[in-house]
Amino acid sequence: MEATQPKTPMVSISGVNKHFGDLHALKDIDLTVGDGEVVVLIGPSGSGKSTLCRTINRLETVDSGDITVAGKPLPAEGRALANLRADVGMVFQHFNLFAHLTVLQNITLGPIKVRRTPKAKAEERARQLLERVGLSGKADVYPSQLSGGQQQRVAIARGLAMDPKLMMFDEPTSALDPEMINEVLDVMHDLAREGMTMVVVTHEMGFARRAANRVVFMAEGQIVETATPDEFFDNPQTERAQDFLSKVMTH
């Protein structure tokens, strides 16, 4: 029998570095992120982790090797770049949400401008991803009136509103008081059980052990181990995955 044809992978990253100034982010990075696939990238504080999650929708710059996503390659300015920013949905630590705008506002206003969507039907689906994440009865509120987990659901919700190929996490939790972190993370969770592609940079181990398809372990810089949630966790390869992991779940 004929082997299937794989999918075109939704992003392929291959032979990428990055330097800030004398500092080395990104060595050689290849990295394949399959069409529904969740990739949990971990690793400690100053390992590339976020650089990469940036380079994918460009707001880091690369000084050598290729991304594409959905098969094409980034572009590098202009309105193909402001294209490909409305395909790849990106939440961050802080959830960078207008604090003049109402939520629906915050929600609406790529649809309306980016998407060139009806109002109507623009605030019709923001209304509904408002309730996918909990929210329903906040559409008219100022993201100041909001918790900080109430916060990042929204921010969650405006990038879905866009219909994104991918969306990409970056510390979505880390700025949040333990007791918000779930609400968040469930949302993801559910969001990955959906067939969502997603990146996620993440300290949250629980949360890549159960929704990650695979685990990217980064140090230095470098992808120092890739495996499923199950091989890294109770089986990691690498002394530095072994150093990581005996101070990481120890807590």
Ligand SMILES: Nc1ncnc2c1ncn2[C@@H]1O[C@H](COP(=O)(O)OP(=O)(O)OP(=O)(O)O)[C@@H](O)[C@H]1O
Second form
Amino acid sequence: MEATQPKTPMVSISGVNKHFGDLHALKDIDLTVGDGEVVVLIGPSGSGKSTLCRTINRLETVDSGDITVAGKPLPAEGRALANLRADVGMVFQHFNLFAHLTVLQNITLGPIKVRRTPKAKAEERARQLLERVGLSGKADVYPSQLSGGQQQRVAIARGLAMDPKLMMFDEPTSALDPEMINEVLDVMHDLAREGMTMVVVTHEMGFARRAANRVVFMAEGQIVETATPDEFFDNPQTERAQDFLSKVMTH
Ligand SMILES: Nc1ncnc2c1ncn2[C@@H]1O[C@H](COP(=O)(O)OP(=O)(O)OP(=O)(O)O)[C@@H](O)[C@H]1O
Ligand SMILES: [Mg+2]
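One more: the block was the form predicted alone; return the form predicted in complex with the ligand.
What follows is the entire complex, opening with the chain shown before.
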């Protein structure tokens, strides 16, 4: 069963190429992400997953091709770019919380500065989001007083506070101790069920199977295979995907 595509995709990437010097890091990438769709990107180290994510909020520029978010081309600079970055929430492997700000201040900073939300309203929303990620008692502590899994859930709340059009996650659990991985994946799974549009790079194949509408497999800068999770995990079509799965599923 193919995932259905609405008429205006949330993200549309077409013919995108990116080089780092001699390295052709993204090769003719075409990918659309529908509104409310969860796309999991997987593939070997160095295949271009992070680079592709970073092009979507213009942390990397591209050499050729087109990218639109919610039907609009990516802005190059200024306030429009700040708004794009707010529309595309991003959670990285390392938490990137501001160490000198409390949890509440971390979450309200963007809404106050970029969205110009009044402070009281931003704080009210931040507290709701903290409750949603299971951290209602932690508003006034500093990031260093939290576990890695808690910090990562704050990072998710911080992204959500901007009312993003989509959320991108680049290996959000890879730096976490095993017992903290599920608390983060559970929050992500809830978000997926609530209809958030998500692009997720992860090595957590269980999550990919449960939460993804589509799995996109990359190798050497190319999209090699796109399929539903059941199709991909039960019956990968290409030798490269079969080889990758045989390695990641055995340990
Ligand atoms: N800023 C950069 N300058 C030069 N080369 C880069 C840069 N960023 C990425 N690369 C190279 O581009 C290729 C793709 O990197 P990328 O980080 O996108 O891979 P990845 O699929 O996310 O890998 P991993 O699973 O290890 O995170 C790699 O060969 C990497 O070394
Ligand atoms: Mg990466």
